[in-house]
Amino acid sequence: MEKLEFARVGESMYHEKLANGLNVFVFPKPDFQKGYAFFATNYGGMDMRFCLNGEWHNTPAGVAHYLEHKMFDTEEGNALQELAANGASPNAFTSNDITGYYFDSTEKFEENLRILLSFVSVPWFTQESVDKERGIIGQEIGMIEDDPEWKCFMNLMAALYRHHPIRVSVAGSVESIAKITPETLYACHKAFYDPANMVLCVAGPVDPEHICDVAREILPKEAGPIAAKDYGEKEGPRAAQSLIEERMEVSAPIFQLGWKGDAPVKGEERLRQQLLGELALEVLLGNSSPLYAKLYREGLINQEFGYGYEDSFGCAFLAANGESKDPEAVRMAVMDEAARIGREGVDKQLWERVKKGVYGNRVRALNSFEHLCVGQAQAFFAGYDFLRFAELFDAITKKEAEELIANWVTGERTALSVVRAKEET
């Protein structure tokens, strides 16, 4: 089994694949009670178009969201509810890239990893199960497209992107799943819960080697074949549209204002990206840059306001977003700001005191077992380790981040997505 060591951070992780392809990663921390699984396929709402032995399947919005939700069953009864009498706290969740599921306990912490690999690799779905959780999710995207800061974000998406799927909700609509079967989600499982497509990682005081023979004794011997995804045409660096406004029940215009980046490529160029993006961003909008302080003077924003950097496979985007008396001034003053920084560049304190903050953020996220284990399985399908980010960090210039502002932050990228208040003239 191999070490890897991450002095800067002072981490270690153990990796190993398995047999059948499964790449297992543990973190031993032999001074804490409580251990955490994470257990994930490559495998998410963005993933409709597939190709398996050959044969092309379209399948609706919505599938990977529904199989987590039916993975649970069992022949015997409900997975759920047998690690809850376990003592563990487990649940799930489908992003637009992964499906994972997970468990945290303090006690029978291999029994509960037993339970965990053997329900999520060994389907078990009936007609009249699939009928029912079909009410149940429909309730679900009743409730989110009723969600004004939900409706406002995949209005940017949809603004930002003419092509690519993650213009599509993870839990689909209500027509949509309307069309999923049990033939579908086995499909879906058999294309994507193949071991060689999936990682298993571990946090907690354990034996890594003993957590790879539970993986070996539990999940099949051998790898099956791995299916190929498609997400339509590539996209081009100017935004679909440049604005979409709808009206909501709202007490205050919300907003979600994005641009448009480069999509990633494989790899730690993909981790770069996202640590360039991160100090990017807080250098044009944090909370000690100048413009945050001239919008929130102007009460153009409040403390409602946040901002990020987000990539999938094929895209990536800024974006920032909150309550706004005026949202085009909002972007008006960030475009504004972003030519100021093209001319004359961002502060040198400003950026030393930044890039301290995004560092030492960073670090401190990694006292969480959930952070480590996630975010060491989302990296491994994008081609990286993710304590890697120390050792990049360093490299990572003023100039650079300069650049990708003046890249990336101008007209054509930019789109606004706004939701007013229904009674608003």
Second form
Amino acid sequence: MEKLEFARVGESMYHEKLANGLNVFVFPKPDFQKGYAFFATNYGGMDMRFCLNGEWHNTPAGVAHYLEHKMFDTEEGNALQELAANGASPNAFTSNDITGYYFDSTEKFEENLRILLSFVSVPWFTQESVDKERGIIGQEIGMIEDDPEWKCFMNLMAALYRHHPIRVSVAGSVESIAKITPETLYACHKAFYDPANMVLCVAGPVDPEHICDVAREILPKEAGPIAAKDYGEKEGPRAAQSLIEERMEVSAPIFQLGWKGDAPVKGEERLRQQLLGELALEVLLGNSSPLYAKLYREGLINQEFGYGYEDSFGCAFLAANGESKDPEAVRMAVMDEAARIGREGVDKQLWERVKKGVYGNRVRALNSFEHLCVGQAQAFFAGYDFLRFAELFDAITKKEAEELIANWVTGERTALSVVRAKEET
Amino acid sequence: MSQVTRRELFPGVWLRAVHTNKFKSSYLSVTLLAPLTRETAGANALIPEVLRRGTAVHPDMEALSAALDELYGGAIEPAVRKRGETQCVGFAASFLDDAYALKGEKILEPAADLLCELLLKPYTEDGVFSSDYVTGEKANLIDRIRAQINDKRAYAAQRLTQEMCKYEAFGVDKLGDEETVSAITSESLWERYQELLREAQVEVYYCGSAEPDRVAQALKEALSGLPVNENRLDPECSVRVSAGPEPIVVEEAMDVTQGKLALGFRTGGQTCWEEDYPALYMAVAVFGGTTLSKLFMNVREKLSLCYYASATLERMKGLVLVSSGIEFDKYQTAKDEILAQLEAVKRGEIEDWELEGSRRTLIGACMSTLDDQGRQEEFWLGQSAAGLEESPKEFAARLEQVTREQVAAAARKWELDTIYFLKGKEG
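Go ahead and give the structure of the form predicted in complex with the partner chain, now that the form predicted alone is out.
All chains and molecules follow, beginning with the one already shown.
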């Protein structure tokens, strides 16, 4: 196995690409009680249109998520229960980009890993079980649609993007999932759950070679074809609409304010843009920025305020969210601050401080095995190593952050999504 | 390996230190343990928020954030928690561990100083809290209290405890209520703050690579401004053994697409202080605490009656709280099925895989507490509030011994006390 050292953050990572195309990453953690395994496919809610063996498929919204629910079914019963019976806490999630299955356990780690690899690679769907799941997923969709924060975010996506599939809910809608059949699920499993399209990341008190041995034993021996994805025509920089509003049961107006960024390129440049985006947000409106203090003082934001840089294949954006009595005033204030930074530049001391802060936070976050493993899986699919941030960090300059703000935080790239209370008093 | 020590820094002021090298960060918290009362809960919850706004040295949030960034982006968050009938207010902080500082500088000492500066040296105007800060944080706290309605699952659980413990301290929310918060002034809050510093038991927690002696030294210096009091209050919790003759039923209608059904049981006086507590803990898990539980397997998976159904234990108060999300018209069926599942537990109809699976899950969760600084802090704060010293490892060992009959016997004492149903609006 290849061993990579990330001395600055005190981590080492073992890597091997198996004969079947699966990439395995292991972070040995001898002092810990629990082991964590994350088995993921490069297939998420956005991947509705794809081509396999020369044939194009258009699948309904929500298939990746539906598949995630049904993968736990096995010919013998249910893998969730099997893992839980061993004291493991198994779960799974579907994001826009990927679907990941994971567990952590303090006992019987190897046995649990075998179960994980096996149920994810061997589909078992029947008409009856697929139909039954429709009720459960329908309930889940009902629950998230009641969530004003989710709604506010989805509205922001719809306002920022014209047609990129990030606008579509990962879970789909009650209507879209009505069309899903066992055949749809089998076809999508075949297209995307090939070892060559997957990654296994493990952290814990484990032997890296042994993890590879288990994967070789359980998974198919050879790589199969992988589907090509299509996200439609490339998006321009302009937001699709500037403002989107909705009324729901909330106590105070909540908002999502977003700026459409340049779509990230593959490889380490994507990580670099991520770090740059994070730093730009910190100097623009982060917790130690002058603007944050001003907005808080004026009662325009409260401690619910948050912000982040996010990217997926084919899109990247900056977003800030929170509760505010006047979300438009927040938008105006941020745009004014961006203009000021354009004129005066970012304060040098603020820049140095913020860099130290962001660096420390990134390192502290590595405590979490989940963060480490999910981070490496996503990074691998995007073409870089997650822990490389420590080395890239030093070279990022204040000027680059200023340029990013000047290019992205502009009127035409901005959208504001607001959810207000049903009856304004 | 990690080693846990506990020592008294000053009378009623305790330090629990976990010495370990396995984390990238060190975790530090200072918590005041106050009795939960309707009159003081709002003010107690407000105090850390106002303190977090500024100190005599770092008078505003900008200055504080700058100081934190200098400490490699440390985080100090106000924390308001409820453990039994004790309100735990203070700060929880996470800093980069000294080992990862880029220039080998010490982070623990300046971090402890900053944390205790927040607690003990507030920014003041005319000898009391700044009225700007108090007004701003009052508005924020009231917003948070109102916003509790947004998360319907949590809201239903909260309404259940409110109704069930109407006449007990436990029914008081950890954030207090809008009315008492509205009435707070800079002066009244200052007075409450002085009382809290003087009377509350203080729990300090540290987890990281520093030697316990060094931690104790750093905290003793940082906390030297605390008033001396030989008689700080011990946390207490009252327990009502039985439910009323008939369950109380409360229904509320809101504009939602999914109903929430919550059921509250009394454990018949069983709490974390009893010798057979591990059996009670297991009984809740078998009934509704894991993905192998009867509620999850039957009510959710087999019968598809709800999107989620789970049970939690209030171990000091002796309550078992069931929470579920259902279609409005499934109210009766779901309720009947939840109660039928409980009857099965009471009769000892527990398969081997259910019992052993729950045991493995609980033990796994217990042991993995040691792998997470925040969860470890939660665990030890709970132990301190309950006056217990048992470690996660020791508790795990006791869970190994629990038998099926003990689980059933624990569940047989439960009595349904209150039903809360959140339904949709008519029409």
